[in-house]
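Next comes just one chain, in structure tokens: the form predicted alone.
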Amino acid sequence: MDIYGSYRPVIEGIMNKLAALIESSGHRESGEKLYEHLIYRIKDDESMREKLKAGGFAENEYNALREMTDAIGLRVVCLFIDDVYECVELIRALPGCSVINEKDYIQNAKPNGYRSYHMILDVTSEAPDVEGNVPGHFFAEVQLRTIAMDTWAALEHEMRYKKDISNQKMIEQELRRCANDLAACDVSMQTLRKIIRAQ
């Protein structure tokens, strides 16, 4: 049985209404775009199940939509650090959407060399949720990078789930010195571009 149970189209309505929000509300006044691309998804049902048993949470679509906060996840791809928080600020302001936490491992990496800016948001919806609250509360977790950070969290995660690596102290220095060079190449461009508006 899925673990989102009835809620699943509520779920992936609401994803869908944060995408369009995003979408439509996502560009300068010049008509150009704040971000790269934008993906999104509903966790699949094996995802949170195993996320559940790893929290010592019973496998139910309360727990998966209340103790849980990334039932509903959006990833906003851009081509600058600057773009990131112009983003970031978009999101704090969408309708119906209340920031409930947030956290910058941009400014403050992860130690293994992890960058992103990650947000927890509160989406009202008028569907009731778990708890039969009218209108909804329900938990999206919207993640913002660069195109390097991607790509550099894409190759780290592919890494990641690899069984038995030899050298791992070796892997995980290189990654952390691959993290912190894609990080001084995303710095360089933004001051590039910055240099390049102000001509």
The other form holds:
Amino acid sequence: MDIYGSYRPVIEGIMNKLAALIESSGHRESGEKLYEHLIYRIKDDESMREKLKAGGFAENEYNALREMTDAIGLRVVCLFIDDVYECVELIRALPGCSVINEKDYIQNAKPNGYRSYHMILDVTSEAPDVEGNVPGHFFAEVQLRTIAMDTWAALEHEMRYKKDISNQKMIEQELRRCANDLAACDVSMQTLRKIIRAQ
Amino acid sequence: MKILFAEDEADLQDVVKTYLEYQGHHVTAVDNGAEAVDMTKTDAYDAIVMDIMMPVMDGISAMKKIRESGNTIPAIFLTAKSQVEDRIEGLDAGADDYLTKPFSMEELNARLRALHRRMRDYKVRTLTYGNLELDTEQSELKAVNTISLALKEVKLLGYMIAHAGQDVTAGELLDEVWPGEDAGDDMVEMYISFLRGKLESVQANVTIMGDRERPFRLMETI
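Cool, the form predicted alone is there; where's the form predicted together with its partner chain?
In what comes next, the whole complex appears, and the chain from above leads the way.
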């Protein structure tokens, strides 16, 4: 049985609505897009069950939608660091959403080099939630990052899920160095854009 | 200090070795240039003291071989007073200093200390200021976060750290970071902007003041 039970169409609807809201407001007055691409997904059944199990929770729709916050996930990938922060502001201002937690891993990179901006939203919906509240409250997680950070995260993810890597320590160290190189490029590109636009 | 001493005159070798050891150094004495070259291949020394005129291999040839192998350890030559050419050739071969025979042991020891001091300065790898750590070998800047720097940025920031709290002009920075290159004040300003972005990115409590009109200055913000 589906871990989200009868709530799957509800959370799919919320996810699509969030994406549409971001798509409709994700540009400057000049028409320039604030982000390069937006992807979104409902955490698949198997991953959600694994995560619940790892957290010591029973596998049911209540826990999937209350104890976990990433059943609905969106990722906003931007060209420049400043655009990431503009998108953060945009998401804060989305109607029917309130930010209940956010972490700036761009300002405070994780020790392995991971950089991104994370937000957990409480989204209000006309449909009742798992506690029977009307309007209902549902969680959604948003990750925002630059293309460079996205490329890095993709590779790090691949390494993490690969079993038995022979020289893991060395690869981790080099990944950390790449994260620092990419961050340097992001910052330099940002600076150059400012210089170009000031002219 | 760990000193390699090459001298073929047995009496002189003995006297100098005894004196330097009495001064707290560890001395390995060899009788000619070839032995000196061999020793540098297997052991790390803080300094070499070498006579020029030696059998088997003279000091200048030995010096050249040592430098060709990439070894940069400080070296002092001992030369006869009359041999100006020897001194020039010795310095050109890679020696850092020389003493003419007869020499004062105290002076030899003082020169060794001076060379050692300078080598230590050269080897400073991590520069620090405020909460900043600049790893000049890895080209890495660290405060709360870590970020990579371009080589020019390392040189620029290294110079700013060495002159922290002081006014530094764009001209000075051009001479230091872009010597002999086709670069102007615009280039300095752009690299200062790059550095400012990176200082902010690692959450440094350090900032670069100054602009087109006023000299630059590295300062702590707290």
